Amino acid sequence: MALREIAVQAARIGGGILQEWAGRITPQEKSPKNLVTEADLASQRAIGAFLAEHCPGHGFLGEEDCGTTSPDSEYRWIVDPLDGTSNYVHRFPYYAVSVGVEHRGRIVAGAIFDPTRDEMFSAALGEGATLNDSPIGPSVTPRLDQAMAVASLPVKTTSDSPEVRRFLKVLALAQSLQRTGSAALNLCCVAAGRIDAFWSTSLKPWDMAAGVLIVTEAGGRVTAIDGGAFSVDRPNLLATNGQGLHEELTAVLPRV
């Protein structure tokens, strides 16, 4: 089975588990965090077991501290079993499962599954990106003042934090600026032309791995926020449709 198909199946397994748990979790629970952790862990354990069966000996990096690792392997699976935790708790339908795989440090396949819409985004290096098996591509919006952008902010932040200052700076320049709560789906939306740009300086590898490949394979562009090289192991990401607004944002975002 190809790595892309393995990622797709693993993401779908995780999404099914999240939906099984979803009805049991509400913000009014005495300990909703505990239930979300259980859902998170159940999703990751199932994904980890599936990957161990189909890719024995591969490395594994997940948001939750479980699963097996193989530091000598040339492959590393990078998994977020629930991206968009707050949305999930509040039953806001914008969360996903993200499964990506690296080979010798390069992301080569990935899938992101939105279980609320039954939307499966996937990509493999050199093979393009798809949504439910149909090819996707980014928007052609050329300028920031015509663009809809999305930013990630840390869960806990202050009014004078760099992330908030960046948000306010772009808010005055973009046609629309949002914060949605799921980096994985934000990247998919860039890839599919639903939004024009997304940036963050607070993400973990499992938030980005699959989504970055999906953006680039769709024809978008991914760099650090200053236009430098992107690394999945550093929390510094700008993903756009690859039009001129990318340069506009790299000129604005670092200067706060």
Contents of the next structure:
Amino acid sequence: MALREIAVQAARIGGGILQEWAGRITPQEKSPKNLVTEADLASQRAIGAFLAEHCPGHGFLGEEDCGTTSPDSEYRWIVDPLDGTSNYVHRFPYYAVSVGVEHRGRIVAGAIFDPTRDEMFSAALGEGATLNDSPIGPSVTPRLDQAMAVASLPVKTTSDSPEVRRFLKVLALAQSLQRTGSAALNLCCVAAGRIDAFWSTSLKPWDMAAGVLIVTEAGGRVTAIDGGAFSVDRPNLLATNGQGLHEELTAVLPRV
Ligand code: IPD
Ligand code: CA
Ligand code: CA
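Structure of the form predicted in complex with D-MYO-inositol-1-phosphate (IPD), please, following the form predicted alone?
So here's everything in the complex, that chain up top.
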């Protein structure tokens, strides 16, 4: 099976488990406001078992610490078994499972599954991005004052943090600015032309790995917030439709 198809099947398995657990979970705080549930853990365990069966010997990095395997492999699967845990806990239907795979440090395939809408986003390097098997592409909105932008803020945000200053700056400039609670789905929405720009300075590899490939394969653009090179191992990301609003944001976001 191709890596993309393995990612798709793994994400669907995780999504099924999230829906089985929905409404009967007992959330715990890993740290203040940072939630985990039985569903996160069950989803990651099932995805890990599926990958171990289909890709024996590959490396694995998951958000929930259910054990890391084969750190010396050329392949590394990067998994968020539930992105949008706060939304899931509050039954706000905007959460997903994210499964990406790197080969020698480059993301080569990924899938993000939204079980509430039965939407499967996927991509493979050089093969384009799809939503439920149909090709997707970003919007053509040219300017920030015509754009819908979305930001992810860290759970520990305080009222005087740089993230809040950034948010307020763009609030005044964009046509619309939202905070939605799932970085993985925000990236899919950029890829599918549903939002024009998404940024964050507090993401982890499992929030971004699959989504960044889905955006770039769809024809969007991903950089650091200052326009520099993006790396999945750094928390700082700006994903847009690639129009002029990308430069408008790189001019504004670093200066707070
Ligand atoms: C969170 C979401 C959220 C982002 C947080 C992440 P989780 O992931 O992606 O949008 O703002 O920084 O931690 O905890 O729901 O998997
Ligand atoms: Ca996450
Ligand atoms: Ca998570």
